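Shown here is one chain on its own, the form predicted on its own, set out as structure tokens.
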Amino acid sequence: MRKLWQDAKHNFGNIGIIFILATVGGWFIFMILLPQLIMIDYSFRPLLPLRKIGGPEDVYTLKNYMVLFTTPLHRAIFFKTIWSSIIVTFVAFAICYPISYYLAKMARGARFSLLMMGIIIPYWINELLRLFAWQLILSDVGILNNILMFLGIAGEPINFRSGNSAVILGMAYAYILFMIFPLYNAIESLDSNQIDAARDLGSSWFRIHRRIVIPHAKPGIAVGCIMTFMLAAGSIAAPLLLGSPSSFWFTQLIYTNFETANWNQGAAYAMVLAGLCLIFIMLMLKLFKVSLKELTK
């Protein structure tokens, strides 16, 4: 630690110093710290007339958390959110291990930067627009619907959005960027002579990417999984454009109660979600076994 402030001071000078530490501790306290401290604050307090907040009737309590447990609708929306989540996650995972392993270990020269292009380039367009074109191709009307009546599939159109395949689906494409880089990044450190030495050993594919590639992989793995999950539990805009009533997302009944004012409840179920996310990358480090000071390597 001392050496690393001995290195700062001799690049930045005492007055870059302070400024770069100004920065982010100010970014930390006003972005960070009090956004979530007003949140906690509000999620504990009732919703009151303006006239009654700050009286007697102004105290903490628990009934704004005691809302999700108490409301067999919210609940089934909250556990509903969990597992979708945890199915866009896998469902990334399973799409990009295999992109990743190629890309790290396969693909050289001009195929690797064609194929890196292909990959990075349709995330240049606004995330929106990208599901704007999911809810195109999934339509009534759209793509994938006169393809399937065209070769005779199906006799009438398929209705793609009546469940929460079409949201898994956009999810899934809308964040695999955040599963492929950090896979890709932990197979390309992988000696590749291991690969090697068991492929010539007689080892199958199976067998060199269970016990080799996965487990070198693991910090990927984990941070890939917890930002999937993170973002597809806190997402809106993939609901909103491609799901249907039966497919409310836990995050819209966040941006409901704060449309309608009640904050409080708002906050609180907020809090709920941030909650959550925190567990999940508790389970997700002692799942694979690892630790904070891995994954920021």
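Because the structure is predicted, anything quoted here is derived from the model rather than measured. Between two forms, the rigid core is the largest collection of C-alphas that superpose within 1.5 Å. Numbering follows the first chain given and starts at 1. What changes on going to the form predicted in complex with its partner chain:
Core-superposed comparison between the two forms: CA of Gly275 displaced by less than 2 Å. The rigid-core alignment places the CA of Gly26 2 Å or more apart between the two forms.
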Given for the second form:
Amino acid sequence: MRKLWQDAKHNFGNIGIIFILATVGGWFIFMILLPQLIMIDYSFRPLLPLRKIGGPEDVYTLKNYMVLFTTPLHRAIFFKTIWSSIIVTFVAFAICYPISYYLAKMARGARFSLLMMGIIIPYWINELLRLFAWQLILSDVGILNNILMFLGIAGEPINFRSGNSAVILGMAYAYILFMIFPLYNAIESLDSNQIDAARDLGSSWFRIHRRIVIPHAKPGIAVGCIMTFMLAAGSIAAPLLLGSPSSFWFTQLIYTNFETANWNQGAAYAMVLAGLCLIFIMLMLKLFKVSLKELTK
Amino acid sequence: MLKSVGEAVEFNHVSMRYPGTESNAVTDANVHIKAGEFFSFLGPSGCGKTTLLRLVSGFLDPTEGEVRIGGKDMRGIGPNKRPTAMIFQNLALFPLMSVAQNIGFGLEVRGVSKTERLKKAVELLELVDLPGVENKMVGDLSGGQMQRVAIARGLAVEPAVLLLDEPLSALDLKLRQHMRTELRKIQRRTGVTFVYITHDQGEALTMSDRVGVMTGQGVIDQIATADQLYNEPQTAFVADFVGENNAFAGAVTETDGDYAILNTESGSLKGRNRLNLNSGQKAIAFVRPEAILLAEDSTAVENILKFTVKNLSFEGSFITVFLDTPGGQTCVMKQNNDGSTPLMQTGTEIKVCFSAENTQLLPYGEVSYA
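Switching from the form predicted on its own: structure of the form predicted in complex with its partner chain?
Now the full complex is given, and it begins with the chain already shown.
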């Protein structure tokens, strides 16, 4: 600790240290710590008219959290959000694993650059615009329906936007990058000779992936799944723009609460969502037998 | 003890060119490796040795010609379907598996039960003289131990041909020399055909039944036993690459049965003309440093030359003498030291000779000095 301090002093000087402490400390306290604490505080207080705040009825209570257990609709939305986010994560993994493997072990030169560009360039466009593009593709008179009808596959427009599917598809697309990069990094670090050795010993492709590539890529898979799940569970734009009434997302519930000035209820639900994500991280780490240290590699 | 039966490997007019490259990695290779033979390909790095090995293992198919294993054309048969196993240069052991799992991997693929796999792993570890490590993780082993595990893993699938891609290059000198005898022993015990590639001639010459020497362009110059390669090289490249050699370039002036006379800048030299060079042909006379003797100690009557002693290095059992030739090149001579051999004085002129029998005349070719 003392050495760290002396090194810092040597490298940055007194003014430099003050500057760093002020900016980093200020950012941490005002941007991260305080808002979270205020949210936690809100979540444990009842919703009261302005004049009663600070009065005898303003006590800490679990009431806001209990609402989730006593309102069947909210509970259903909560579990549906978890379930749908897991599906999004699976779909994203299923799409991204082959792409990542191809990028890391097979694509060379121009083909690699082209594919990489194809994956990255769409992300230069705002997420909302990309979601609007999906609206255009999936709508009743959209491109997809037009093509299907032109080819005679569909007799009349298919309503892709009913139910959950459009939201899941849109999200899986939106978060592809967050799945591909951890996977790519992990697979890329695998010695290709191990793949060759397994093949040479008679292994099928399926077994090579199951026994060699996937075990090696575990930390990357864990990171990709955690990121995708958290982004999906916390997403508001995709369900808002692509959703139907039956695909109501838990974030929309939080949003509605804040909109209707019930900040206390909204804060409690936001905390539940944060807690859910934490549990998911722990679960993934346990499931993939990865330590936090390995994750940050 | 388990005994697999080796099979023959044939290269018939095999050429290989990688897509998008200008030249061949392997050019018109014709090699017939016998069943149960320890065969080495020796050549400088980048000469196409690894390509040859990958052609046998099935990671590559030749652009021309055919590779046969046990008489069967292997074209289109993938590496997982060929009766070969490969030992990779960096071994490529599976770090997330135990030693037993590594060795048993090829058997797991073939649906062998877990107890059978463990039994086989123990048996193979016995064979490679590394008993008792089956439950260790690969990362806990030393370099030499990993080497043996890699060989055991390759042998576990009972291959007819074991392909070894410079597997000793990562080991330190002492271990490397020890592993040479070990590899040879394992090959004898199992009867599997070993195809070994290396740039280290010591490895190739000591272990192999026969050696194929490759030039930098993927051409196999000579296939012979170690002593034939050393004593009767067929090309200037082989003479230069295998062992130390002095090269005197010149033109053939006359032929005389098995012998011919070569006119060089250092004088007229008589040597064996095994390849029937004709008068007027450009050629190189090769003489091994140990074949150069002081004229006073020798009974030879030909190839008596006057050289100047440039410097010498005393190495104990022998003395290396560097000589300046009249042609302006340096000639190396090795004198045996019996304990009382007098040291030559730098700058003095000495008379040396080498018998025509020990002088090889070969067609002119690129050599590192001449």
